[in-house]
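Only one chain comes next, encoded as structure tokens, the form predicted on its own.
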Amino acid sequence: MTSDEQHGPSVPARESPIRQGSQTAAPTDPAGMDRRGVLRVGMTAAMAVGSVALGLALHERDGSKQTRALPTIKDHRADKPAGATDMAIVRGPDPAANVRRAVEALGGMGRFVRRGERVVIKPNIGWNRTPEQAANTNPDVVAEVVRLVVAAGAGKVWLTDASVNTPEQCFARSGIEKAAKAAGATVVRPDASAFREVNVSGKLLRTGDVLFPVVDADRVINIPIVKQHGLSLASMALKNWYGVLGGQRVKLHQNIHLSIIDLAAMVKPTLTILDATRILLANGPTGGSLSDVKQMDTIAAGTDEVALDAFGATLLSLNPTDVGFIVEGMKAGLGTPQWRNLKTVELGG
């Protein structure tokens, strides 16, 4: 785990933390804070001095207490129409036209985001990295995007990540804000006001701080970047929803792959788009170094998730079947490893 990675994302989220449903805890009554009753899970020396954000707690879990109602994500899934293409792979030298190309196959993005709909797009901008070293999604893969979203007619177009360097350094070392932002988008940054509470009911999480356009938009897009992970073996489209959370998501790798299909099914996204124009082999999540980055020129999109993360894990030389969110997530429902059974189109070299 990288030290970046322990310090969690520096997202100063207001206190309402997630909710871990697997533990209990003693109730406390600090000034200021509300009635329910949180045990802080202990920060390090090293997060209280490096990062204003707020640490997990778990909520005590006391039944003489109710629980105020909270908003729950709704299901962005588009329908299906009949004999859509499931997933699309496209290759080649220029990653908005292997966007283009990918879309186009699938049906459009007409398929997926109807004119006046609030659309937000999730990239992963964790890291204060540049696009060559592939810890982020490539900025030209991002602003094609929020084009073709925007010619598609959306109301509003939201970009947001919730960065685990300092966000105003991810945004713009990535190339990513200013690519979304001259591509018609409006860029959110995970600060203190960008966060709502949610009910995300699952097994292990119970609640959590959502960054708000996930919350009300009408359709989701997300955009991972396949690369190697030290905990996971790799960060791609499912566990690309790590980055709607604010507060210490560390806290979360105690069962990483429990964990990131709780989000995965907290979200259901419309539309994924993984971005395979450079992966990073070894060192991720933040790499660093160039020699661990191999040039790909690869898209994927679809709208199953697992399967495309099957295939992602095929291009770092994994079993997917050995990567543990990826057999969760078919149990769970979300998707198939076989994408190879899907309707799937191959375009390119």
Contents of the next structure:
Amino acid sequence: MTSDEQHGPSVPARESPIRQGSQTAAPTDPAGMDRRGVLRVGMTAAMAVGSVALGLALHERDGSKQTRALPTIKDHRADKPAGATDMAIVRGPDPAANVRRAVEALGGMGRFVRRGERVVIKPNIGWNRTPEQAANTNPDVVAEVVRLVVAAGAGKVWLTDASVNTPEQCFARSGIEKAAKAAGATVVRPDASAFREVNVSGKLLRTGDVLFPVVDADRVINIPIVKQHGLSLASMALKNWYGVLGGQRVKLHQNIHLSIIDLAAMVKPTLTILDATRILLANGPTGGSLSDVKQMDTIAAGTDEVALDAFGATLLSLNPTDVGFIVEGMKAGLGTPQWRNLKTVELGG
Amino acid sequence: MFRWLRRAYQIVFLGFFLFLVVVTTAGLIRGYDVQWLLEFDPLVAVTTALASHSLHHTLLWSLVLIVPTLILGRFFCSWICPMGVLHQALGFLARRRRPPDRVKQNAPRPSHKIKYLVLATMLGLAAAGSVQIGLLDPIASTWRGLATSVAPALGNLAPFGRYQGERHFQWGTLITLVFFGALALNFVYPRFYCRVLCPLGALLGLLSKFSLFRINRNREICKSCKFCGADCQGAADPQGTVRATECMVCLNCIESCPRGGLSYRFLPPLRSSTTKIDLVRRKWLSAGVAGVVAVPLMRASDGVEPRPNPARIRPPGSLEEASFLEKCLKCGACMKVCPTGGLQPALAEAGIEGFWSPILIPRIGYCEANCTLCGQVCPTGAIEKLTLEKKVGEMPARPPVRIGSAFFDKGRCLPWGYQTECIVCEEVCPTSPKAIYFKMETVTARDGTQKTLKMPFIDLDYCTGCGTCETRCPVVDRAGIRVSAANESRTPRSSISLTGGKI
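Can you switch from the form predicted on its own and show the form predicted in complex with its partner chain instead?
Below is the whole assembly, all chains and molecules, this chain first.
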């Protein structure tokens, strides 16, 4: 052995007992193989087979990864009982009472939420603004909706939005997180892990990353606020679905009306409650100054988002048919801007 | 007994320090004084006071450390300092097994005097108006290392995804290398950084010259076994004449002595300890003068003043640049707390003096309009504590705090360059009235058809330079609208517009 040769005669005493001990198992015949030799060959063979197998296992056959089947968000609309009211408009000084009366006029929350169902509530919590600045949905309105859903026996109540400003600050300064938690909702902040890729199959948008409660829920309740918007003229119910998207959603501005309709067709809510307690008339959708805000003390609720947006547009002194996404929404069959033709109830005033 | 008592203190203070670092984030900060330990740091107080000729009110806390150090010696290093704790914990890296070898490792060396020269240079720099202490101060260094290196590395891991979201700091790797490099110096010998480099240790060492309590070796009991020097943290030579300036009051020597021959006592005999540092006056002076002279030399370079780098966008409430450099420690607390992660350690943007000082990089994160957290956590007042009313302003009577201004790159902007609808910048612009507005313009497309488009413009008087537009611009990598420091309100020299009447 080489080690013997290297050490030479200077260490024979150390070497000899070891050699004697292994003499029977390790014949020194140069033509044969000792046990160590067999082990070495086996090891090399295993490494060779292993690396070939690993390479083949990791190899992408077509040079492309397999595509996963993406989930599609289901239609969340509830069956309409015969003779039920389509839309309720309530005016009064107490926002929570307005919500209660509006939902009552539609037949109560029991019409929309059944015991044990998982419900997601989607207000607008886009901006780091106070309730008085009217850039986010009113926290009293949000809390009342949560209470009604909890009272209807919902098994789970999520509340979520993908804010434009820093989410933790938006959720805090809007007053919504605190109010919703106190009312019994589970608040889901738009962390990177909160999004799930879904199939949109729209005219512009094929897939998108959507907040998971919107994908998982049995019922969806949309509670937007009425605001002026530079590009789309207004931000109300249909536009509120921007807020379930992650990713580079700012690209959607390149064709805002059609992309609003793609998103509205993706999420068909069970119930929509339009918050016009305070509305933003200028510098929307961010606002910032109290002079941009008008106190309206109004809540409109219903199942037709296009009708609700048409009503909201009138609050902003807009002609509904001048608003691109309202017209496109009608064309896409999402509803009618003729809200007066629906079965509508108006209360208070 | 002492050893365990000391360890308990160290764990409590390190835990408290870590707690304050962890809560330095928008959702958790509440009213915590997260910079409490830095405010105790007398080196911070001395250098910023030397530079700015005033003492920020919170730095009065440093007296709470100065007075006990005058009485007890450099106890801070072994009982409170977070970096000291980390170093002591890592001391095992180079620790020898046999006590005689450890005695050699922990013996005084000439290199231990370097820290006094570092201190003298730092004081010289400060006297000339440049506070660079944060580069080596142990608390500021630990803050920076945790804030811009350890916290983002951990926070970006999936289980902590909810903490601050994903964070990245430009060339944070440099901070990582320096922070962990300082800790790795324990491979050379235990507490290398504390003994050789730490300027705070040097300052506390100078104060310890007056200490009333000192280690005393009873020469009648002592049999000169030298075991007391085996675990001496400060290499203070307890087996010889104790060096009061080096002793970190770890009390290991007392515990190591098999005969109980050492004690920590009030006014021990003078000859049992020495306060000599053994640096000739020429060296002290040279180091100090080097610091003083370095400042005009650094400022003779361009790119800072009078031709500042457009990327030197300071946090809102920052003092005018010269005053800012008299106070900023580069501790990284503002970068840690910034809710968007846009505050970044400067590399070349603020000149050599501003290395690692905070700048906003809007492509990474914008300045949240309704947020004043950076000023809240700044320990020295380099960033003023702003009220929201002051930051946001109320035009035209009260202009907002401006950190810069936005400019269109018309070749990259979608409406201007590609006749494509967009104006995301207008949507997210947080001022009211919006600084970014649009006009309807009719353009002719490639195929000859005409279409009407919303073209964005900027109103200089309303733009605060917050950079929300640049962050959100859909044009990836270099945005179609970008912020530069021009028109920042902290100095009239940056003003572009004549509004305000200053030239």
